[in-house]
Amino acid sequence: MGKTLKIISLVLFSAVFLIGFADEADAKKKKKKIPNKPKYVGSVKCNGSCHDPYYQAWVDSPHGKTFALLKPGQRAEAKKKAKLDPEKDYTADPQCLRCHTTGYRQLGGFKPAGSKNKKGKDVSTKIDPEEPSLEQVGCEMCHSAAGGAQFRVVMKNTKGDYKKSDTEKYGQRWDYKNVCTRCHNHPKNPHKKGKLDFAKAKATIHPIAKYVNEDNADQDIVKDGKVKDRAKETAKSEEKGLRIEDWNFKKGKLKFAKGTRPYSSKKKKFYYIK
């Protein structure tokens, strides 16, 4: 009887070993690598099961509908006064892609129809009318210095458990109000409107009130405590800011100007405002 007995607590105890052992092993396996380098991956993927009553205020928010306006017939007096033909096709102009776009010109951003590879082969940008990406001015526009393909898989493992150097690290910027200057108040904006009102645009990007549900009430990072945890911190780029971009024209292609990147893949490094 009490050999039987050693067998089966032998057993219970070989078990319970083996299950603990998956459960590490799978708790292991579904921690994502982090890529290499920072690249864009687009708004869909914050949407889902992370950020979805914002991914759906954005759609709404004019963030959201940046490239429609690039359209023939779009926003006609605007473009007038910008002295541009409100009757011409903008879609593929790369003087309004760099900021009516996600990523234009960089890894893994927005490519114009009619793009192609070295071999030949169509690598232009899909646009889905009912799930808006990187043919607008998406999420990594302001949230990043280089795309987030690296610090949302942060976010991912960490379940939104964070600090903002944990992500920073990774090209997540948080100096949103000098970040905005990127397009709006840059000297080659054709469209001239002034100085941004910071607090009034913010309010226009996240309205989320009216997007949470039962679906996705749990996505909703303000409630959660975590952002309020975050807000008692201060990152490098809301004491210094990052680089904001500059760029030139040549032959009918967008390049940025040496030296005014925040971010330089061969060095892997960042770059702050002196």
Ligand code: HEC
Contents of the next structure:
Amino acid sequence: MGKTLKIISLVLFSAVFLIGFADEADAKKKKKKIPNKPKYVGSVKCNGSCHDPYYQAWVDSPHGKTFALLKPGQRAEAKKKAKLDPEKDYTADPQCLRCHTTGYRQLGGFKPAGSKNKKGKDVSTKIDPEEPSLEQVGCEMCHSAAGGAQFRVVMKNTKGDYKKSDTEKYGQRWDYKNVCTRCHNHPKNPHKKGKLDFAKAKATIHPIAKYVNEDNADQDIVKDGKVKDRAKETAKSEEKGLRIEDWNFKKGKLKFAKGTRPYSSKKKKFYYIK
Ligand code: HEC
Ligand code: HEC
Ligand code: HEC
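If the structure you just shared is the form predicted on its own, then what does the corresponding form predicted together with the named molecule look like?
Expanding to the full complex; the earlier chain stays at the top.
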């Protein structure tokens, strides 16, 4: 064998070896570790490769715009009707944030302007007007018991091929009908608009059909049958709804009422409606 031939075969051999090695490392890297606690991560995390049509539909829906309602001058008539001051800035008011943002007063959740940690550092939620996230009623307010950080990793690791029980174990709730009462029929709702017709309302939440395009067609889980497959399974939370947090105000701060949270991340335990 000529010298050049020897060199070429050596280079080829090492290339094949290296590619094989990298593949193995990639496979390992792709399976991410599930965080040890549920935590709110914000709606932007669901956009950008997995649920883009849902995110876009949500941005254009009422739930993607709930923060702006707290600004002065917005929906003045509706505010007067609810005995609220139309000129007041409510964007940092604990009385409003539980139902108009995501995960307020919970791990990873929305923190209004002026929030500081113990060392005095500003920890308020950064708001990007181009990409609504924690500052609105996001995905996690309807889809999770205590934030989506954990079950999001299950979805990624299985490339969307999971059973309801696989994600429910990590705090995904499937009792949609029940979860609207977190806000709409909650006793502390100041708007008194009356009961929500769930069957009618759910169709308006994120109607993805209009938002599927060439770039995201592979994410249409209605069309590819994943939604239908999961619908055959009845999750535990569908049989027996999860509890809905109650809360009150103490010295101007929102405090969750004892014994009403749907999930204890310490005990890794769910609580169902009795
Ligand atoms: C218990 C949950 C809850 C609280 C607390 C809450 N809201 Fe709302 N808000 C809602 C819901 C749900 C809607 C949608 C209307 C409805 O069906 O009640 C809404 C709608 C609104 C609207 C639009 C109303 C319309 O008819 O156009 C405004 C404005 C608003 N909220 C402002 C506020 C302000 C300001 C506060 C705090 C002082 C507040 N909300 C506190 C749940 C809440
Ligand atoms: C106001 C509540 C609400 C919000 C906010 C919300 N969803 Fe949903 N989502 C629902 C309901 C209700 C269904 C079931 C719809 C049905 O049965 O027709 C659903 C269904 C889904 C499904 C299908 C699940 C399956 O496998 O069956 C996906 C995926 C989804 N939502 C993603 C999102 C994403 C991503 C966001 C945020 C960008 C979001 N949702 C925000 C209420 C909500
Ligand atoms: C975290 C609080 C929260 C949860 C949970 C929530 N919503 Fe809402 N929803 C709101 C707020 C705030 C608005 C007001 C948006 C506006 O008026 O622009 C709203 C508006 C709506 C609207 C349009 C306005 C209206 O009153 O008719 C519909 C429909 C709706 N929600 C359906 C649902 C359904 C169905 C669920 C449960 C699957 C749900 N929402 C869960 C807070 C919530």
